[in-house]
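Encoded as structure tokens, the following chain is the form predicted on its own, with no partner shown.
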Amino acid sequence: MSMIASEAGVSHGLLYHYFKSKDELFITLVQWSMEEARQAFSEIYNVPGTPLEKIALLTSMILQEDDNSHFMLIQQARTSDGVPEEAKRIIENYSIHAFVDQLMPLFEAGQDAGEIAAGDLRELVACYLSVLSGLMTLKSQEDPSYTPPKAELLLRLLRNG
């Protein structure tokens, strides 16, 4: 907690008058990011653009480095041990697939307009986003001279033609 309470430029004391512990502190940002993440994929649908510019602009939004922190500390979550119990509850709540559902609309319109291949739809958007969560877990592990690929690179996979 001090090493949080560090980082975060905060007094010792007044993270322990918020959160009476670490495992407290993590649920709540796990709880947070859910509710983030979700948010992140229903806003995406208010944005202008065609389907393919929207999936882009959600995948970029996804592998920033700046402003990706809720999908960070979820993908941390679902994979890490010693994650507290009622965290991995939160995660169970906010499964993959209501992520794949909540996207789903998203890529049929797509498809609808030409700009994402074919297929079976649920497959299409699990594939899309275990992607992701295999780049986030790298780009997690710190390691230099690992380079993620732009998101461009991702959206060649999901394109018609």
Second form
Number of protein chains: 4
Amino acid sequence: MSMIASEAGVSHGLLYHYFKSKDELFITLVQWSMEEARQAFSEIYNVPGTPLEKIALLTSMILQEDDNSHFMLIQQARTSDGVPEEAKRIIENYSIHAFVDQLMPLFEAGQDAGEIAAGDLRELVACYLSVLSGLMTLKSQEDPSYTPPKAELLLRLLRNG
Amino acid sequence: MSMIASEAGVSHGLLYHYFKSKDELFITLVQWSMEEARQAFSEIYNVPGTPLEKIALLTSMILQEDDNSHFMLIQQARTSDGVPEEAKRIIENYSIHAFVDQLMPLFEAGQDAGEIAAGDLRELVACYLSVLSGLMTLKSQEDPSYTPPKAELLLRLLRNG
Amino acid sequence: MSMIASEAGVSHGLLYHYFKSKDELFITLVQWSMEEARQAFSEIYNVPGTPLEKIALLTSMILQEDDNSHFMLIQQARTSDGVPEEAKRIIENYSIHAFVDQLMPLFEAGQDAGEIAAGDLRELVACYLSVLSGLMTLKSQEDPSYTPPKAELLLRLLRNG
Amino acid sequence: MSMIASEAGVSHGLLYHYFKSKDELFITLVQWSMEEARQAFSEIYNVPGTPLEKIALLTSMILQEDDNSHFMLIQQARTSDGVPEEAKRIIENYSIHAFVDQLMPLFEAGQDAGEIAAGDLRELVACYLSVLSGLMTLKSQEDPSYTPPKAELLLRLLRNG
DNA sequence: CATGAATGAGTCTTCATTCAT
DNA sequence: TATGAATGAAGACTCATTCAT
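Moving from the form predicted on its own to the form predicted together with the DNA:
Full assembly next; the chain just shown is listed first.
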């Protein structure tokens, strides 16, 4: 808490004015990060282009984003001990299924348009998200010699024939 | 240390008989995990089949493995604070590049046999590993409702059009 | 640290608010003690009297002082294991040579006045301080039956003829 | 105990075969050191010379001796915390009074022979021993630039007018 | 709102001691 | 005798949290 406070330029005492406890602060951060992710995905519906073009755009945006602290926060929260129960519940609620649901219309349109390979829709979207997630994790590991694969390559997972 | 010791059914004092410090214990675990991973990858060269069949086998083995504690240990070590410097060095040394190097001959043979799509070999292997890594992370998150994608789906990344 | 804190009537946690570590606390004490000793010696120049009278006064003051915790702290720091390097450096810097230098003018004046025996000045002062040091050590050993020698006796070491 | 054992080239387990506890080992060392000191003093009666010559010899022997570990052990035991009660008792029994008693005949002979200044005999011997003790402490502090005063200088304390 | 002195539960680590072999 | 695996009490240190100011 002291480190966070000093990073924020205030006393740790003041932090307790805004957040009752470290857990509450953490839970709030998790909530923000989750909401942030949902926003990012929802915006893809507002850009022009065919479904596959939209997915390509989303993919490259995510892979190029240089602040994945939101993503990493969730990742850590998911895999660490000592995470407050409520944070875990929030993450589960917004879990990969929620994001799958969010993106399914886009992928479905892609299949309908013949741009995206046929097959179980949920599995396809889940796989796509898993892959993105894996790439972001690697990207975050400040290995300067690692360059994430190009979005184009990933689209082979989806592209029809 | 006390938790680890009691989990192991010994006193924490005894832990210090075998490991000079928590850091040393952790570093040892990282080393074991790394070696374990290297072993797993190397064994794929000993099974029969075409390169793509081997890759398919490797993929499904990894995705079905139910103990990914090794993998998660490395993942955590990579992305957490307070990890001993030497552990970080070990991880960097054996980093994704090392595993790319280890698998490149297999993928190259796949390309030569026309089973695997042409293109930058390193990028292809790195992408494949990133994807696997992402899937394992998700799998580890004890979400019982999550079923990892079938290996077959992943191979679309590689398979020659 | 807990003992010190409770002796001081505070929690051990608070001690770490003021001193980063036990070593730092110890080093601070050593510094204070050293400075204290330097002060004590320097004040002798401000009292009236002949050089030998001043030395006699200094001697009896030191031998009568009933708090030699400063002195004992230094003594222990000098002869014990596990003393922080910086404490050792401080003690060496202010070592007996420093105190010899501090007192030399006084003794020189005594020789000039014919009150103090001729001979190597440094050796004389060093011997005088060694003797004082030895007496203080003994005095500190809470042996109630031990009475330190009178200053008068010590002055025989110095007095001319 | 482990350090002592390994210094002695045996296992720490074996140490407990010979000494029931660390305290017992420590007490034994204190006893040995005390006995050693008594021996050293008693031998001075066997050398030829006048009393003052004997004292001069004793003094220079002590100041030249390069192993004062016995002396330092006692010194530490006297001034440290956590020293077993019995060790403290032994030290008190053999305390400076005991050594004063041991040396008194020698000094008395010196006074009778007119070599040593008149005055309270106990005080004179005690002062002499205090001074020696102080010099030994300083000598032990591995300050290579410190040279103890010559025995000759010390004898001024005693020598008759 | 804002600060930081103060607290204490919890964690890593050391080390004297025991005991099966 | 001799070893070293095993134990646990004790001590240094951290950090979330409280509260007087």
